[in-house]
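Taking the form predicted alone, here's one chain by itself in structure tokens.
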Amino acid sequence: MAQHYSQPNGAVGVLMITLAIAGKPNCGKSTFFRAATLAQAEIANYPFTTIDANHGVAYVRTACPCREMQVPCENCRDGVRFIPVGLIDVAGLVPEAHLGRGLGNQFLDNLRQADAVIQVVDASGSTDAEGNPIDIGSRDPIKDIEFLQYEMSMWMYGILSRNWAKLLRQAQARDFSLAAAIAEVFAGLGITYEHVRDATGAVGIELRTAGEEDLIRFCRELMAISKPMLIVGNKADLAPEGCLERLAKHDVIFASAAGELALRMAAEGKFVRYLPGDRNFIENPGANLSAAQRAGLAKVAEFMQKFDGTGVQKALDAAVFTLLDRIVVFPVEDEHKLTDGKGRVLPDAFLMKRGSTSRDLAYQVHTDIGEGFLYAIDAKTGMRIKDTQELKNGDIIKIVSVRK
């Protein structure tokens, strides 16, 4: 479900791509979504909008091809882009929260609105199954993983099974796909046939014939395709090195979101210079911070040290740049100048599915500008690009179109 945002002069956009934050209580989800959506009114071009409790904008970081061009912007910081997603901090999940149990309704239902979701894990061990705090270490981390990955796929397989029977007697007839029928059944999540299609082989399964064992399966296969998972080791600042060694199996990104949370509040109090996914942060000149407040530092620059940064950042881009396959492409009307028709210097930045085209793009931008299409050119080289060429990460496009 798309979300919408202002942009400063006005135009609206839609955020295209909206990320959940999810995980058990006490694991750092709201620490993670308040550092990740305090963002710096300089950051980008996109001022900071809460949406609702517990939906807010956050930004993927790229880089700005101004630089490259050696064109001025107003839209990026030292060459760094910033560009807005949607996130959902949801609901605490707790054992059979499927079954309804705790405010798992509710989390689910945050669900539906997401194309991917990040699990946050309480890498430290220090919280037990329900969230409640115990000695550092206590819990295996790796539980966590599979208790949310399980309730998740329960869910699914409550809402197929309750269709179930009424889907098996349609089914009879000869011209009935049993595979469209469960996509329209989770049309809601934003699940279409080809995730069901792809579920089905990746079990191998008959649908017409499956039990509840393989029902299950393909429920856990079809979350894993539609609503691909990131994990990300929070509290890794606090975990012993047993608990990180049994989660680095499971390709996990270490984080320390209270460490990012200070880093951003530090920097909009402009005692430090740092933007989100720097790996470390400099200390402004005459900063005038207190004895724990520079011990607070010292320790977060520790951990970015030991981590390549505090991992939220991270967290982010690697859910839209890895997980949902996305690149950047900047359209422009001046290809020569690199502005719009205001003569704003690269305004736009598209987060675009890998192998995306102009024509794609054209449509994104405005439908009447992708019905309308002529060609498109490549800024960077002024060449005209075929409309069936696949669009490169970083290409900055001037759409020809019929159509204003």
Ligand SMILES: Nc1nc2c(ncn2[C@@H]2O[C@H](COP(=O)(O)OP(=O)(O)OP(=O)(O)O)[C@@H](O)[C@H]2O)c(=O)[nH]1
Given for the second form:
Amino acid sequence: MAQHYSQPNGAVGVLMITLAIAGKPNCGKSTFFRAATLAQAEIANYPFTTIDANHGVAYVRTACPCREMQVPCENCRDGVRFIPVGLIDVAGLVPEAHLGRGLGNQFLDNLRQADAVIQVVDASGSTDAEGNPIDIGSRDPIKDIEFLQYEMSMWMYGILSRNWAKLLRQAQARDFSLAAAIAEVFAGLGITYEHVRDATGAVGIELRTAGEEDLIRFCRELMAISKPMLIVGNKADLAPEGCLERLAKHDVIFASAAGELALRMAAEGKFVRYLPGDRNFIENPGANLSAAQRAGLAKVAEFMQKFDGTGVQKALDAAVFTLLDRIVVFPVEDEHKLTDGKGRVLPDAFLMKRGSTSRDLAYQVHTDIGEGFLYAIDAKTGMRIKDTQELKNGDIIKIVSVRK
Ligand SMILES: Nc1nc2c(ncn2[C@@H]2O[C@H](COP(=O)(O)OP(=O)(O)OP(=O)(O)O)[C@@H](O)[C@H]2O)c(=O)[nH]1
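Can you switch from the form predicted alone and show the form predicted in complex with the named molecule instead?
Full assembly next; the chain just shown is listed first.
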């Protein structure tokens, strides 16, 4: 679930989106995690980047409105703004994890905390179901996709089936809503009555009379609705064309997490100029790279040209902006200078669900606003906007309340 975190200016109470990285062992999850959470100081002027070994802070990338508005800004790099999201590196999942094999339940429990899942598969087909190295191209990477989805839905089914007899007994009573009771069983996963209703409709079953197979299909649908999943075809730098073609039929983002990690480290060491998500990089003049380092970076450059970047930032952005359907809104206190109370220009960037209104923003900015919200001003136009008006991506908004 989204977690609270504190912003650099000390404002607490903003919900941070959390993504989980999942997949079988050896597919490159940790490399993806390390690359995604390794941020240069200029990008990540946040209090922390790594919370513990498996919990970190990554960033999604968006345009900073400072350029368009022609204000001096210290919160972006060259007009590129990085907004923090939580990232969890969950331990490798092996077949039959839902039965508690390996780190199964602990792993799956970790997924609870996530709003969406980035599923990393080995696009190169060079690891078997358990992550053991095999010849490149000898495992069909599509199997990796199916496996995780199967394990996740079977885990949900396991929870449902443990509660099923009790639920059916309760369902004998008049006015008992089985859908509401199922939602309650899965409340910890953020599942709502609407999710249950939609999943039931989508698989076309009658819950009260559903058999095991129906319930498994139902759990699969419920998982897909409540934990949206993005597939990353990692190790694409090693992948034979056949594997790439098969994966390309699915909605897959190809990546080289190892390439991104090398680049971020090179950028941190000031050897290259690279912002996460850039489609290329520039070697800094005077960078004292060894021949091996230079050859390694040349390979990454080749990959980036073919795949339009390393894929890591693209995956983070797609998870947040496409899968979770977020927009970025910049709240300010002074709609002319675009500053907060301390004179900082465009200090915050909030990831709001598309369709959010200025009233929703007011509650995120001031959690204690109560009935105090009066109206909002669109700083780009200087116009007052209605509390029911939908916010747009890139909006800069001043909230006016009686709180002050
Ligand atoms: N060529 C290539 N190798 C990669 C890439 N990403 C990771 N690797 C390598 O693949 C191996 C496994 O990577 P990890 O990141 O440890 O994989 P993992 O999924 O976290 O593994 P577990 O911790 O066992 O679950 C390492 O040797 C990495 O260097 C990539 O994009 N390209």
